[in-house]
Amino acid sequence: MTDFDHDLFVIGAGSGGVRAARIAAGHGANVAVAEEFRVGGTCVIRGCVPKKLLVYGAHFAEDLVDARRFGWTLEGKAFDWATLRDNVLAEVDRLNGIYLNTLENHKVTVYPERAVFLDPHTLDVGGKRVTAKHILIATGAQPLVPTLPGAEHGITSNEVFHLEALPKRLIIAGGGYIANEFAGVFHELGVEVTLINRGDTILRGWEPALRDRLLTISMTKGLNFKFNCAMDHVEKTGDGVRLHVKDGDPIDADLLLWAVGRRPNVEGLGLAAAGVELDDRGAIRVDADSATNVPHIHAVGDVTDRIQLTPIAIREGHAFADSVFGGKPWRVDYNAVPSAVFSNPPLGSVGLTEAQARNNLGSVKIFTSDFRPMRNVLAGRNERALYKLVVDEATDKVVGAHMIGPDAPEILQAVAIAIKAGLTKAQFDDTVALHPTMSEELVLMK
């Protein structure tokens, strides 16, 4: 076959595939994309976005406390969940609509159809069979729910923003970012929130002492934790479900959140029709150029299951049209990729941990800094930030920063571009402190 209905063809119309059909497209190719449900993805729909955006609703609640100490008085203060969630899916709304007319106005044919492969360059697409020269994958990944009897009485992160009503008892199943972020939000809500965790941590791969430190403070301001806790099966009751754990007794709440993890997206593709191979952990195998094992079809973001952060299945979109379509081959750098969680208060790390630095480099320097910050002072609130710094002895490069505090994700964005630069601890210790700020901090570590 030569003739083909398009160049490209991208299934799934979320930050990766549609930077990837318009960077094609603005190359000159005839570009097509399927998306079943929303243009947008995960994050824009029902992921990070409007997470973001219930984060800052719900920080209001400790501001309009603090207010008091620095000066303003406040009268019938009141919280109404329907205002915060609708404000917010208008929101989702407009992206949705931006996201689309970006596709349109780059001449990309938008199929809004599930599309599974029928053989290596032919797919169904709502009924019709469309050809492409190149396919990308780029379908992302959805939540996962443990196969327990009595799972689907739960709830995912995609059915988290559409409540009806506030719960007044929940439980979160998981200890990652996602059960954390979560937790902080509905808590500060006033709802009464326990976080069943399977491990004896939360935030397993961060750097330990921040990790500690969120839980600590969470549990000063009042979420359960329950750690090592091996969940047997869950029970709907009359007002709300009840969770039967072994070794202990059960979790009665209105509400139950899984928050266990993600898995990629690649069920009922037809990707055995196309010959496309599989990891051991279900995500597609692909190279450093994102390719398959079919070499024209390639796949991008959660469903390659590399890093799953939005602004790397961006890049890996990018990378893929630029080097297919651009004539201008570049590859994804992996290293030093900046990460948050968005808990109360939020992380922000880059780099190697303490452990990572001692077993690849061996002679590190550690830099601590644990204050309080100025605002919480007056405020009255016992609530610590910790920085920490990462140094390879041997060549005095900061090889990693983690911080845990007010803005710590805003002040660790550019933090990550020195560390990506390569920069010294002495020429952080150059640098001239803007004062007052947390961020001097950084430079201030003796």
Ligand code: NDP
Second form
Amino acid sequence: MTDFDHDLFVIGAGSGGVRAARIAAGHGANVAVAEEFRVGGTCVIRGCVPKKLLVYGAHFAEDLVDARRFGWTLEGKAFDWATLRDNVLAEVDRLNGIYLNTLENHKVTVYPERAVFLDPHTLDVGGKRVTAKHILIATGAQPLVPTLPGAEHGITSNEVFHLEALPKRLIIAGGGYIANEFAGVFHELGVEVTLINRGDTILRGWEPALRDRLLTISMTKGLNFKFNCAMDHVEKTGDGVRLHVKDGDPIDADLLLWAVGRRPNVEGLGLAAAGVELDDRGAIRVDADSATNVPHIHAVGDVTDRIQLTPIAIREGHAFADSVFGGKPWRVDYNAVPSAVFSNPPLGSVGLTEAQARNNLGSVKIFTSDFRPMRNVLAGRNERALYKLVVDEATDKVVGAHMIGPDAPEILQAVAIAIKAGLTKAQFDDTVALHPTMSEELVLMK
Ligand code: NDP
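The form predicted in complex with the ligand is what I need now, so please give it after the form predicted on its own.
Next comes the full complex, this chain leading.
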């Protein structure tokens, strides 16, 4: 018997929270979850999933153009944003239902409320006092809105999935994952897109050759970029917004999308009442077991700002539940985490960039394949793919793979297995090519 209402109380039913709740319940724990918005979290409700569906929807624009070169005649071709939007949102509803069922099937109590710490073991959950032996904070992150006058006239990725109509002109502020993904989507849907960034490049931290390739292709497609652009204020105009910048002419558009990063959801949780500390970036400070400075309170996912990726939050939640409730302690390995940008074309990356490898390992060998995918050749589409392998000269191990081109994220996932397994370049070369594919380039780089 326990003196607490629950063995585990999870705050936030996103990727990390739901996985932790399900696994802990499977280990026999009495679990409750509080979610003030919708079960599923950012990824399912207003992130990865609806974004990827929009990426698919938008890509038909180019596919239908290319189809002509493959013999297809397409008459009466038209696009209806409301159809795509509503179908995507219906799929989000379906997944939300699946997540709810998962929790119910595991006998997890779901409170559709905000939970606020009253003390280290007690939460106020929609006006009710609930106690728990262990508490997991899995509240995720939210889009950052810059502190500029008029910033409220812009929207964020939370709202972008619900647009009444497509804008004619869109400004996207930021140059990271979200900015480049939505730039691709909206451009393909016929929107005039201008991406403005404070720095001199997109996708900081990514392999420079890939960033340059995406930039070149995007500019050729007709996207506008403004770099080293300091924003000053936003003005509401009759039919849209005007973004004033420090050096240069203001930019007019129908819509402004903030994509300047995400900040951990730590406000209004009563963390002070629980004694939980933050780190200097405002995220919850945790150790390698996801424990906060209060030993029975853990935190996983974006609220800890380790790596802001869904599969990482899921693993952190799973490791926590197995370790604390399953008697099977393990830790998340943050090495060789693959990631992708679903831009047009998309990028995938795992392991070290060339610069990181040179700094960490000394001598490295670089292999690249710069090619026009067969499909693009017949389509008359002058877009080249670029694959790059980074090899540790001392061990011959492939320590990094970076790709831009059609389906790069799909291919990259498989390469990530090889890199995680520590395979050598000789072992890559020893693998027979699968012809004709794009991925065969990975075993043909000399
Ligand atoms: P990113 O961190 O990827 O990019 C933020 C961008 O905004 C950078 O270009 C940054 O510039 C710029 N920026 C940051 N602060 C300011 C500011 N105050 N004013 C102006 N510009 C600013 O953030 P995103 O919002 O795109 O995505 C957040 C995270 O979510 C990603 O890091 C990723 O982990 C995750 N994500 C993953 C996806 C995927 O896996 N496909 C998709 C979407 C999100 P600078 O480079 O100069 O810092």
